[in-house]
Each structure stands twice: as C-alpha cells, then as structure tokens.
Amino acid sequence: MAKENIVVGLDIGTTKICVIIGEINNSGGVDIVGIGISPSKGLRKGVVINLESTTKSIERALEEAELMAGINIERAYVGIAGGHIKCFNSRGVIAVSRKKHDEVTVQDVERVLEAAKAIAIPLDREVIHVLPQEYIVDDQDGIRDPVGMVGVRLEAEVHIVTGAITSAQNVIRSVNKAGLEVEDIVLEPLGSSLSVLSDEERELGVAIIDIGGGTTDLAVFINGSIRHTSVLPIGGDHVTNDIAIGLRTPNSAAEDLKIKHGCAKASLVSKDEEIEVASVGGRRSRSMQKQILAEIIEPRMEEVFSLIKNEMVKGGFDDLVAAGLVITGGMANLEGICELAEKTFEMPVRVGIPVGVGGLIDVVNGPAFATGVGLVKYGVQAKLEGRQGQFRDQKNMFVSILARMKHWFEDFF
C-alpha cells in the first residue's frame, strides 16, 4: 500500500478509542483495511481529564488497526467533541477582483471566507471549522460554486464551529504522545454525517443525532449544507448510571444490561420476560422483570430526545428537516429507540449506519462506527482536493494565540 493513499480516522470517544484505516483506491473511493478499538480511559464528557490514560487507550487501538493492516500509521485526522464546543452562523462580504473581466476566482472565494471568519471570538478559543452554506453573487443566492461566475460582489454564509484551545489541545497532545501527527481535527457530529447521510438527505433537509457514551452530538442539514451544529454533554454513560443506581448493580454489569437486555421504550418489552442482575459485595445475583430496566432507560433517553428537540425549535429548524432524523452512535443499537424518537420529534427516524465504503464493510457495519469511518471520509475528501489541515503542527495554535493577543494589546493601548 503507498502511503501517500493511506487516511487515517481516530475517533477519541468518552467510551471507546476508535483507528480506522482507509486505503483510496483507484476509483477515488475508499476502502477499510483496518480497525483497532480499545476502552476508553481518560475523558469525561468528550474531554480529556487524563493524559496518560487516554495516551495508553490510544495506542492499544493504533497497535491493533497496524496489526490487521499490515503498516505503520504517522498521522490521522481526530474527531473532537464535548461541551465546550460553540458554533454559530457568519456572513462576508467583499467586492470581486477585477483581474478577469470581474470573474470570481478562487482567490475571491478564499478571501470571502477570511472575511466571514474575520470576527470577534475570546481569546480562549479557536476556529475548528469554517463550512459554506452558500455563496451569493450579486443578490442572486444559492449558489455552491461561484468560481468563474460574472459580478462585482460576493457573499458568503458560513457556519463557524469553535472550540476551547485546552481542550482541542489536550487531544492534540495525546494524540501525539501515542507517536501519531494530528492531520486535522474534525467535528464529530460532522464526520458521522459524511458516512451516514444520502445527498438527497442533505437537499431535503435532515438531522443527524450522535449519541454517545458522553456527549450527544446534533447536526442540521438543509438544501445540502450544513446549518446547525451543537454538543450536548449528556450521553450513554448517563443511561448507565441511572441503571446502576436503580438496579443497585456495579457499573460495569449495568453496562452489560444496558447492550445486552436495553430498550428505550417499555412499552415494547413483554412483563414475562425476566433478566439476571449482579448484586453489589458479593450478594447473590437476583432475577428480575426485563420490563423495570425499560422503565429506567426510557425517562433518560426521552430526556436526551427532548434537549435535541429544545435545540432545533430554538434554531427555527424543526419544521425544515422533511427527511427526518438519521440516529447514530453506541446507543443507536438499543431497541425501541427510533419508536420513542419518532414519538419525541413527530417524525421520521432511522437509525444510520457508514455507507459508501468498501474493504472490511462488515467490520465496521454498525453506528458505533460512524464517527471513525466518517473521518476517514473526511480525510479521502481533503486529500483529493488538496486541503491541508490547519492543526498538523501544535506549534501554529501558539503561534496563532500570540499573534491574537498581540493584535489585542495592540488595539487597547
């Protein structure tokens, strides 16, 4: 395999560390070749707390995505989560260059997405993302690609996603310390849509739920781009507590019950049905109804459903996204949750798996694997088109720092 048609995703989650390789083949697409998944020790809510954990978790799941691939991995593109995640519509706008019979070239489109970046953010956070909405040439509106059109104007809306420099750069590190370079750092809720979502999807509006072990990701789409994104520190780990808490159970058997024996909706699980629970200390395990671990699981998730729904009607996007919700995550795999979903939202829901791949489909064919494949997506798409990530050397996030705080400085005295 050359190395050069190598991507790498790594998915750090607050349950799981995640290293898919994708390998692009002649065609353009992507193929897996390899995947490693180790527990996930060292963050809380999507952020690292702990360094040397989420170091060693890191490379236990790079060791093993080498193994089965057969190479050595140097650099990757990590998804980033958690709640200190902002994100927020811009606009820009500048006159076109008048070089080229007043063309829009691709400088003008470079420049317009500066300018829409060119805003005040504190001096705490970074810009992970700038993504276009659409360009508008003139007054004339919904333009994707405006390079070569004729006018004297050009704007651009945008969606910026920012988020807190420590945390971005604890991942960094970490990421580094298990001896990988970080190409980019890719919204998670951003990488599960590329592998999960339909073009058609995108045009007629839909949402993306990611619900993981601790944050719940949203992101809204509407006439093919993206128009709402945020994270929500509420996750699968919560579902987890509630049962060890109300079964008086350990944790780790409460995990068990919840993959094993979890439904979203009691009303789908039959009173006959009994399970066996772990006691805590030694006691003997009891036998119970399958129908009181409904009822705890149930009241969370619509609690999670009902903070999503909060955060689409406050954005006015509720009544846009006519192909309905796509869920995906861990928790996608719990029964009865598209039926309390669409009993939430009133409307429809399925749960998303990664498309669109090829290699080791079966390997990564459920939605615990969207945000890995996705990122490798990601990669594949940047590659092709010659983008270069602007996290690769940590030493550009200090150097961008201190030029914002000289230029600060600069304006107050």
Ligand SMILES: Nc1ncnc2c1ncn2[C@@H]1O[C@H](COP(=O)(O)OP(=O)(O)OP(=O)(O)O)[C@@H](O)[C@H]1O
Second form
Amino acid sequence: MAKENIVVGLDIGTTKICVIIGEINNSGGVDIVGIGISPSKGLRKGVVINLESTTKSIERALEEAELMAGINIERAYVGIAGGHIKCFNSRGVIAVSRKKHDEVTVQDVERVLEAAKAIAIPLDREVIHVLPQEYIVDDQDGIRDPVGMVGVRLEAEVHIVTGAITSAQNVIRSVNKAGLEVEDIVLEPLGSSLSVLSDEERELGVAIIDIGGGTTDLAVFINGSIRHTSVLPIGGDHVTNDIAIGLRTPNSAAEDLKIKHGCAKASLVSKDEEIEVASVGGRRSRSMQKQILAEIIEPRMEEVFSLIKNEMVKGGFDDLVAAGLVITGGMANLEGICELAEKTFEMPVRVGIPVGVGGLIDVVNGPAFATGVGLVKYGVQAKLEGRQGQFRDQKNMFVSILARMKHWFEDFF
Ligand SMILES: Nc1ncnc2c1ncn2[C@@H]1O[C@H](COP(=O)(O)OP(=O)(O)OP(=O)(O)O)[C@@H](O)[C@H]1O
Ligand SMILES: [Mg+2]
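Having seen the form predicted alone, can you show the form predicted in complex with this ligand?
Below is the whole assembly, all chains and molecules, this chain first.
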C-alpha cells in the first residue's frame, strides 16, 4: 500500500473513539481499508477532560485499525466539537495583483482569505476553519472558483469557525501522546456533512444534525456552501441520564433500555408492550409499560430539536432549507426520531449514513460513523487539492510559512 495514498480520520467522540483508514484509489475515490473503535472515557460534552484515558482509548482504536489495514499510521485528520466552538460569517476584499493582466491567481485567493480572517478574535480562541462561501470579482457575485477570471477587485465571503485554544491543544496533545501527529483539526459537523449529504441537497439547502453522546452539532448549507455551524453541549447521554433517574435504574441499564427499546415518539408505542427494568441497591427488577420509556425520551428530544430550531430561526435559515433535514450520529438510530423531527420542524427529515466510499463499507454503515468517514473524505479533498493543514507540527508550520513568504515575494517582483 502506498503511504501517500493513505488518509486517516480520527473521531474523538464522547461515547466512542473511532479510527478510520482510507486509501485513495485510482479513480480518485476512497476505499475504507481499516477501522478501529474503542469506548471513550475521557470526554464530557465533546471536550477532552482527561488526557490519559483519552490517549488510552485512541491507542486502542488505532491498534485495531492498524491491524485490520496491515499498516502503521503516522498522522490523522482529527475531529473537534464542544460548546466552546463559535462560528460567524466574514468578508475580505483585495485588489487583484497586476502580475497576470488582472487575472485572479491562486495567490490572490489565498490573500483574500487571509484578509477575511483578519478580524479581532479573543486571545483565548483560535481560528479552526476559514470556509469560502462565494467570491465576488468586481460586481459579479456567486463565483465558486475565481482563479483565471479577469477583474481588479476580489471579494470573498467566508464562514469562520473558532474554538478555545486550550480545548484544541488538549485534543492535539492526547493524539500526540498516542503516537500520532495531527494532520489537521476539522469541525465534526463539517466532517459529517461531507459523508452523508448529497450535492443536490447542498445546492437546494439542507440542515444536518449530528446527535452524538455528548453534543448535538448543526451545519446549514445553502446554494452549495456552508452558511452556519454550531455545537450544542447536549446529546444522547442526557437522554440516558433522564431514563436512569426517571426509572430509578443504573446508568448502564438505562443506556441498554434506550438502545433496545427506546422510541422518540410515545404515540408510536403500543400500550400493551412491557419491558423489564433493573433496579438499584439489590432490589428485584420490575416490569413496566414500554410507553413510559418513550414518555421520558420524547420531551428531551423535543428540547434538543427546539434548541436547534431556535438556532435556525435566529439565522433565518428555517425557510431556506428546501431539502429539509438530515439527522445523523448514534442517536439517529433511535426509533421514531424522524417522525418527531418532522413534527417539530415541519419539513422532510431523513437519517444520514456515510455514502460515497468503497472498501469495507459494511463496517461504517451506520449514522455513528458519519463523522469518522467524513474526516477521511475531508483529508482526501485536502490532499487532492494540495491543501496543508494549519495544525501540522511546528517544523512543517515553519516550512509552510516560508512557502507563503515566497509567494509574497513572487507577488512583489
Ligand atoms: N440503536 C440506538 N438507539 C438509540 N440510541 C443509540 C443507538 N445506538 C447508539 N445510540 C446512542 O448514540 C449516542 C452515541 O452516538 P455517537 O457514537 O455518534 O457519539 P459520539 O460521536 O461518541 O459523541 P459526540 O459526537 O457527542 O462527542 C449514545 O448516546 C448512544 O446511546
Ligand atoms: Mg460524534
């Protein structure tokens, strides 16, 4: 296997840590060649709070994936989420360099993105992504790729994702301690969107909701480009907790009940069905109506959906997502989740599973793998476009700064 064709995604989730190894094939697509999963113990609400246990889980997942693929991994594209993530839109304007008869060059595009990024952000935050939405050359808007166009003024509309420096550093540190280098850090909902959404949905307008154990992530695409992203620190763990308290049962039993018998809409469950519920403190287990379980889950999921709906209404996106909603992440497995979301959002809803990859597709064939597969796809795109991640090690950062300075000199002389 040629090493330069290998791209690795590392999804550090609150519930599970997942390493997915992809190999770029001859047709420019990607085949999954290895996967490793291990339970995650060191995160809360999407943020690393225990470095050591996170490192251990990464090591375990890595070992499993390496064994399956039969190769050693050195670097990975790593996901980031958590309530500290803040996103906003910005714009940059530059004069097109005169070097090529007013033709927009790759360096002009780099410069305009830098200009869009030049905004004041608090000292304790750093920019994770600058995602171009559209370019404007002179007065012509809606341009996706301005390179080669003629004009004197270049504008870029961008979506900027920022995160707390400490949270990003803790992710990097736990990955490094597990013996891996970080190729780049990628916002988790962006990863998920790459693996489950179709181009048509993105063009038409779509919102993707990734409901994991500790976070619920939202990304909105309109006219083919990303308009909004956010991460809410609430997820499947809260549902499990509600069940544990509501039914007075241990957390592990509550998690089992949710997975085996849970339903997001109480009206879909028949009144006659009974379930066995374990008790705490050595008491005997009890039998109760399955509908009671759904009655505990439904209000919590309604709360999650109404928080997301508020976000969308605040940004004015609720009327613009003509393709509706795509739900992914482990909680998308919950029975009745689409029905409940359709009622809350009053728009079409589907469950999103990773598509557009080859190889061992059976092992990643579930909504919980949307982020992991998406990270691989992000890496493949970056690799094919020759983009280098800003979070690569210091030595490489120095090389990329030198390369950028070379561009500046080229622009001047
Ligand atoms: N069949 C199922 N039915 C209901 N819930 C499920 C099912 N399978 C998994 N879940 C829930 O999905 C959640 C885990 O989802 P996922 O694996 O996407 O989380 P994660 O990526 O580790 O966490 P996060 O992205 O929030 O950091 C857990 O709360 C789990 O209980
Ligand atoms: Mg996740």
